[in-house]
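There is one chain below, alone, in structure tokens, taken in the form predicted on its own.
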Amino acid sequence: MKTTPPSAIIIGAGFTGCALAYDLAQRGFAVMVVERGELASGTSGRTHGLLHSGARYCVTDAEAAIECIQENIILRRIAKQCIEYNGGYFVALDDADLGYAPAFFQGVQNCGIPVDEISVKRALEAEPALNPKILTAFQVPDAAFDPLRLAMAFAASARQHGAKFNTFFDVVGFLRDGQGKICGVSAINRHSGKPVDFHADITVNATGAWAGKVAEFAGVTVPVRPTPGVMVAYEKRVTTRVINRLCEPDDGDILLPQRRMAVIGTTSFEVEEADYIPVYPDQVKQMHQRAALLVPELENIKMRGAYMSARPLIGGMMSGRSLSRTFKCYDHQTDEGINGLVTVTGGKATTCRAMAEKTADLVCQKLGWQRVCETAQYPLADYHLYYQANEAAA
């Protein structure tokens, strides 16, 4: 059993990387995060900002739905500074949506998600901008969160426990000791262009949609399919609550308020390369049409912008929306005989803390470090402290 504090490198400073840095640092690890951009500069910074209740997946992916509601409850408690507690509606627009209602209602109950069927009158009184032709409505505990604040809150908490963040360092390879074990990473300082080596007892690949590409540096395969989707933001906040269409997961099925804006999303398609994915005009048009179905006045409200986010869906025999939203943690020593490297990917923003906990459990097991997770017990540090810590270090 290890008696001296272990060290860990985490590649990637999105939600999962920042949450993992906090978890491992809290368990006594010397943690170093290496990120090629800034915090949340990949998928995490281009998400809806939806704190899922799990209701979106309760029929098609119960495992993901249960994970979401469990973590929804925890994040509401520990990340209050990042969340708007506005709730969500699932609304039916046509007979097909109504036909989905029984399966939906049974699904949320099976997954332990609080749900309340409300009258159309009540829904329209609460959200007057909603399509007046809706046929039914269900209320669930969805919420909106600020993506950057959530990442910074986890990172600030990690810093309070001694974690160090190295942003704008692009990992280009892994270091190995005399026995072939991975003992760190080689990176390029993107400001100076100079190579830098970082050493640690274990390295975790937490790069989301880029996890497969990073894993290739070690000669291993991670079955991640970068699955981008286009979202459109509008220059008006048209609802107070998150509005979901009452249907199986589909393009443009979620409209949510985000600060002074409304955001509709998302499409779904697969790519081989997660960098520089174009925002296709036909998909922007489709999102605009779907948004106007839920809230008709959006037809004439100016778009503030359209953007893309690449989901890290776990690959397999299925494709597109049929892929599970659950996350996977790979021990490459067990799977491919490569010691010193773990990969975590998949999941959703809502489940980032749980992903970090399971990954940290595996890392502790591998290194013989017996410390339990405590990240669900205490509020996260003020997100402002992440940059204050930076200034103090400078």
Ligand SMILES: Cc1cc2nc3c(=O)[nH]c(=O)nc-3n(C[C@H](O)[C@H](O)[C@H](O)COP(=O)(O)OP(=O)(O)OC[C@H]3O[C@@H](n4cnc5c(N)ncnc54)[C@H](O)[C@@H]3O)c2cc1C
Given for the second form:
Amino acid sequence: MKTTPPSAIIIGAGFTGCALAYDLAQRGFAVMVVERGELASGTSGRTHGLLHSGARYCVTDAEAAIECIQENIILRRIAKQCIEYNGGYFVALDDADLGYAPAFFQGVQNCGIPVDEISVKRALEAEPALNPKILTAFQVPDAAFDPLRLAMAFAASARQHGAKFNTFFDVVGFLRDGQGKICGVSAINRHSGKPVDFHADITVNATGAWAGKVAEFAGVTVPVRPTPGVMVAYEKRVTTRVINRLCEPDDGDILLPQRRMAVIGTTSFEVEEADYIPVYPDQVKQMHQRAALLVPELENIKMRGAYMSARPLIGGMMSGRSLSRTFKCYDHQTDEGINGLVTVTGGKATTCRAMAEKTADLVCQKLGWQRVCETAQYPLADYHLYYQANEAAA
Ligand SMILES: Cc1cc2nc3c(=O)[nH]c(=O)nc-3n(C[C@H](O)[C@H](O)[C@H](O)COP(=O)(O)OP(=O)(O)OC[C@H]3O[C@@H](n4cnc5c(N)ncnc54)[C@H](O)[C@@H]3O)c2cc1C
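Alongside the form predicted on its own that was just displayed, please also present the structure of the form predicted together with the ligand.
Starting with the chain above, the whole complex follows.
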């Protein structure tokens, strides 16, 4: 059994990298996060912000739905500062939606998601802006979270346990020792343009939609499919609750209140390159139409903006919406004989803590370090503390 604390490099400071930094630092690792931009400058800073109850996936992707409800309950406890506890409705707009209701009701129950069928009258009293033609409504424990606060709260907690965040360092390769084991990364300081090497016992690739590209630097394959979606924000908050269309996951099926705005999302298509994804006007138009179906007054409310980012979905033979929203850890020693490197990708913002826990368990097992995860037990540090804690070493 190892007695001196091990060290870890985490590439990427999205939700996954920040949650993992906290988990490993809390287990006693010396943690260095290496991120090519600012915190949450990848997909995490441009997410929709729905703390999923899991109901969206209960029929088509039960594994992801169960992960979501379990983590929804934990994040409500540890990340109160980031969450608006507003709840969510699933509403039927036509006969096809009504036809989905029995499978939905069964699905939420199978996945352990609390659900209440409520009368149309009650739903409209609670949410007067809703389409008055809705045919039925179910209430579930959805919520809205603030993406930046969530990433910063995990990062602040990591820093309190000694983790160092090296932002604006672009990882361009891996370092190897005499046995070919990965013992760190080479990066470029994006401020100075100078190369820098970071050394550690283990490196975790937590680069989301870029995980495949970064894994290639080590000559290994990660079947991640960058799967973007557009979000359209409106200048008025039109509902208190999250409004979901009662149907299988589809384009424009979630309308989320975010502070004083309403945000409709999203689409789903695949790209090769996650770095620059244009916002397509036809998708914005489609979102606008779908939003107005749920809340008719949105037809005439000014759009505040449209933005796009890519989900890191695990690829297989399937594509698009049929790809699971669950996550996967890859031990590249078992899979490809490359020691010292682990990749974690896939998943959801809602499940980032669980992704971190599974990855940290694997890292501890590989290094013979016996510490258990405690991240579900304690509230996260105040997110403001991210900027007040110790500065990066590099
Ligand atoms: C349109 C859309 C809507 C979504 N809505 C929701 C939602 O409502 N609720 C929910 O739970 N989930 C949602 N998700 C999913 C969620 O946003 C993602 O699963 C999550 O943000 C992924 O986090 P991550 O840390 O794995 O990846 P990222 O946030 O992308 O982090 C990866 C980081 O790696 C960095 N990086 C990449 N390459 C390098 C390199 N060479 N060197 C150094 N750093 C590098 C990037 O800059 C980035 O910061 C949504 C996703 C999309 C696309």
